[in-house]
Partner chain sequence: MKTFDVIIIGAGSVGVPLALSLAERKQKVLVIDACASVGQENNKKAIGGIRATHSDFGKIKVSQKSIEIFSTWQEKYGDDIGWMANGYSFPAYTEADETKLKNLMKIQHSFGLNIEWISPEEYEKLVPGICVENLQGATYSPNDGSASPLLAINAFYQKSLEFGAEYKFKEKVVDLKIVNGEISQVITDKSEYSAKIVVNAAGNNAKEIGELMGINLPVIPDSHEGAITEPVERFFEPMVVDMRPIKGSANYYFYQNNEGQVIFCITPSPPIFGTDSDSTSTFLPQVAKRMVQLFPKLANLKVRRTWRGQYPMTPDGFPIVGKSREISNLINAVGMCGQGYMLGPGLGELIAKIVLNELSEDDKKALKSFDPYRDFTGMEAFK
Amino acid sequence: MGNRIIEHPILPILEREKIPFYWNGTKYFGFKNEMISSALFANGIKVFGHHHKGGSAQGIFCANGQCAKCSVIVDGVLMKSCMTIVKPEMKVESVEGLPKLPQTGKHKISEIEELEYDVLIIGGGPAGLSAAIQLGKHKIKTLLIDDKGELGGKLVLQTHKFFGSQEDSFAGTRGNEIGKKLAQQITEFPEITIWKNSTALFVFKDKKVGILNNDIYKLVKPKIILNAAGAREKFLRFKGNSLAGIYGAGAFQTLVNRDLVRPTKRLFIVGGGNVGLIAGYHALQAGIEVVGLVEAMPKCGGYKVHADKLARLGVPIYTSHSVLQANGKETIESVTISQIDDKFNPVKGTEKTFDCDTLLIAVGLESVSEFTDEAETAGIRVLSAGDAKEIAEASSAMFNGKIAGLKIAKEIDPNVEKIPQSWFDKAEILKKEAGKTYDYNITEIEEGILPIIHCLQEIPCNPCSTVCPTNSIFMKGDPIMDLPHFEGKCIGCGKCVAVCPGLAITLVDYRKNAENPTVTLPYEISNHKVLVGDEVRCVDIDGKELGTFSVTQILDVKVNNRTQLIKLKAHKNIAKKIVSFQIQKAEVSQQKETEIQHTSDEEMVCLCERVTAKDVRDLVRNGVSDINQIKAITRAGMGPCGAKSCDNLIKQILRREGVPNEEIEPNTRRPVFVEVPLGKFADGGKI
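Structure please, single chain, the form predicted on its own?
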């Protein structure tokens, strides 16, 4: 189990019970309540089988039950390894070609339990939990279901401090801690029934929802449904995209931050939104080399402070670049990127190739909207919240979940108070994308002690102004979106430095030495050891080196919530420019010789049925714009994931070929949304 994380700057490393299991006849060990996929990765096993079409290696992609790349045979039955818990002496086998169907005998038809609730919430993430809290406060009979064993959704995977406001969205608190707080709050309401390890399968036209609750099939009839099922990650077309070792940011964060498994040694990231940037930071916290990151746009779409953090720590960011191809036999061994023009076409002669063993895809999210659509078709009152409604940050999801919960409560009980207008106003602010970026406006004062604010972009965030004991940091305009300003008296407490989610505030102290003041820097990657007396390469906001300086003191106190404060002395001419120091050496991101073939015909669109971009493009050029017809001819979308990945890619090809959105006939979703053994419907899972 050499791929376990045994030291982490944020997450505790706890003793866990070892569970023996067998992989292809060889004995290994996982941990209690751990998913098979994580146990396999921990034991160095990243290829879970081979596809029946062409024999390509299969691994993971989503680690969230949305696809089927991680399928294995468990005690004779085909299962998704990312959703199946390791059990003692379990026999797990790789899928080689088409698996044989198990002989389970006849099923006895039995009664299926049917239940009624005022409200059904699908999804126990930030939006679903926030809505449930409101419904619980108003004593509304509610069922909340989630397909994981722990509530919190993607909050469970977030070790960084959150943006937003402290008052409304726990700004300055780490995401995994927020998830625990919300999950604890809903247990205080007896009106809220919680079903973990429970998957919503379909919304039927008789206004009932089929749910697999701890492997037992049940029917629930709600008056109102709240879809808070979140989002799924989009895939990307490029040559070699079917190699094992290419997967989404959510899968990576699941392995690293939930299960404390180090799935890679050398990571390359595609996508400069917040998801990709944060995943890169999490990788560094897990002791993983981040070779580089590409973003197709001229600048990263995520918050500037997230991009700045990576650049300062030594991760190259290539804007106006994209991945050209992944290279390797079964698993990825290197990646080739290139510059792209304003039409997103590769520019010949700009190719760069880097060694890596994992390619992380973070090119956007797509709302899980199917529950909303089918509920509307069935005539059930349905609302959406969180990413299932619109893609935004988790702070926004919590707040619009809160609004949805109170709105539903009022529909059930007209005596419930009206939603305050201030809630809607705050929700609009929290879902805003990053605004204008300004130039530095650093004070010329060189006496006493003062904070230097390196946050230059309008984003919804205000914890620094909230924690300042002298109210010397404040927002001049909007209390959340405006840039923070310093004016007044700083007492040097360091609270603003420690709480800033972007690690974008430093302190400069001239009181003892005006020529060489003390600079205080935030640091959260303590597994990259920094000790008093060490020489560190300090950089400015853009990651440009300013010089090497000696660490004079390290403050590592509980009140700072695992953010170390690193102190060093620097000359007054550069002290205010220092923002951080590099931890990753330039050699990590060295290029290798590139051999490239300019072709896109090998781009895979449907991983389940091995349908290429060329297969789809040829049909479109022959006048086909009905995705159902494309499915019938190529089988794209007929695999076990149910078109969850390929649907968006096929639409991209249609648009690229000049087919307007309104002329695209959408894919018809099939029941059920998630694969389930037919026997579950016969006997409610009592096999």
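Can you swap the form predicted on its own for the form predicted in complex with the partner chain?
Keep in mind that what follows is only the chain, not its partners or any molecules around it.
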């Protein structure tokens, strides 16, 4: 079990029961209640089979039950390994080519149960849970479904402290803890029925929603639907993009933060939005080397504090760069990046190649809008919230979920109170992207003790201002978006340092030694253990080295937090500039010197049916530009995932080939959302 995370700064490592299972005849161990995919990764198995078209290696991709790239044969039946719990003595086999028809025992036939609810919430993430709380408060008969075994959605995967405001969205609390809190709250309402392990398959025209509830098919007839199904990750075209070991941030975080598996030793990240930046931070927390990160734009799209955090710890961020190709035979062995010009074309001569075993794709999200469209077609009143409505932070999802919940409650029961205008105002702020970046405005004061705020970009975040016991940190203008300022009295409690999600506040204490004041830094990478007396290479906000200093004291912030406060002494000339210290050695990010062993020319758009960009481009150049005709000819979009990844990529190619956007027809979408065994529709689970 060499790829288990045995120590984590944030996540508790609990004793788990070992489960023996077989992989292609060899005995391995997983943990109780763990998905097969994670058990395999924990045992170093990353290739789960080979595609029946062309034999390319298959492995994890979404880890979210949406695609089928991680399929394995479980006791004779083809299953998604990311959605199937490992059981004792299970015989798991790789899928080599087309699988055989699974054999069956006795089948049952019974009626499908039909149920009625006032409200159906699809998705138990931050938005869905927040809406359910409102509906529960107003005693509205609601069914909340989620396809996972644990509520919280992607909050479950978030080990970092949240932004937003404390009062509205638990800012400063870690995502996974927020998820637990919300999930706990909705259990207090008897009117809320919760179905975990339940996937909505389609909102049918006859106003019934087909749901696979713990493997039993049911039909639910709601008056109102709230689509809180979140978002899916976008994929990217580049040569070699279908090698095993290339997958999304969601899959990565699922393996690392939910299942405590270390899926990679050397990670490279594509995408400098918050998702990619945070995933890089999570990787460091899990003891994974982060070789580098590329971002196509001249600046990272994510919050500056997230990018700064990564850079300070020693991860190079290559802006105006993109992936040229992934190299490898079956799994990725190295990645070649290059600079790109303003038209996103690679600049010759700027290629750099790095060894890595995993490439994480974090190039944006798109709303899971199907259920909204289907409900509208069926004529069911439907609202959406969270990422299903618009892509934003979880703090925003919680807030607009809350609004949607109350709105629905009012539609069902006109006596429900009006939604306060302040909620809408707050929702607007929370969904805002990062605003302006300002220059440092460091105080000249060199006496007493005071916080130094290294937060230079307007983001919707304010917990520092709410924890300060002397109310000396505040926003000058907008109470959330504005930059925090310190003015007044600092008692040196360190609360602001510990709470800041961006790890962007330090304390400088001149009281004992004005020449060499004590600097207090937040730290949460305990895999790289820092002890008193250690020499650490301190850096400024951008990661520039300021010198090596020895740690004089370490304080653990236990309450709800697990951030360490590291103290050291530095000369007054630089004390205010120190934000953090490097932990990752420069060698990690060195370019590859040896030759590339394996390369691939295949630039895949449809991973399910193995359709390349060239296949599509050739058709377009031959006059075939209707996406549904491209689908008919190439089968792109006809695979198990249902065009969830290729739709965007094909549209990109169409646009690049000069097909006007307004002429691109929508890809026809049909039931079902995920594949379901035929027998499930024949048996409603009643005897």
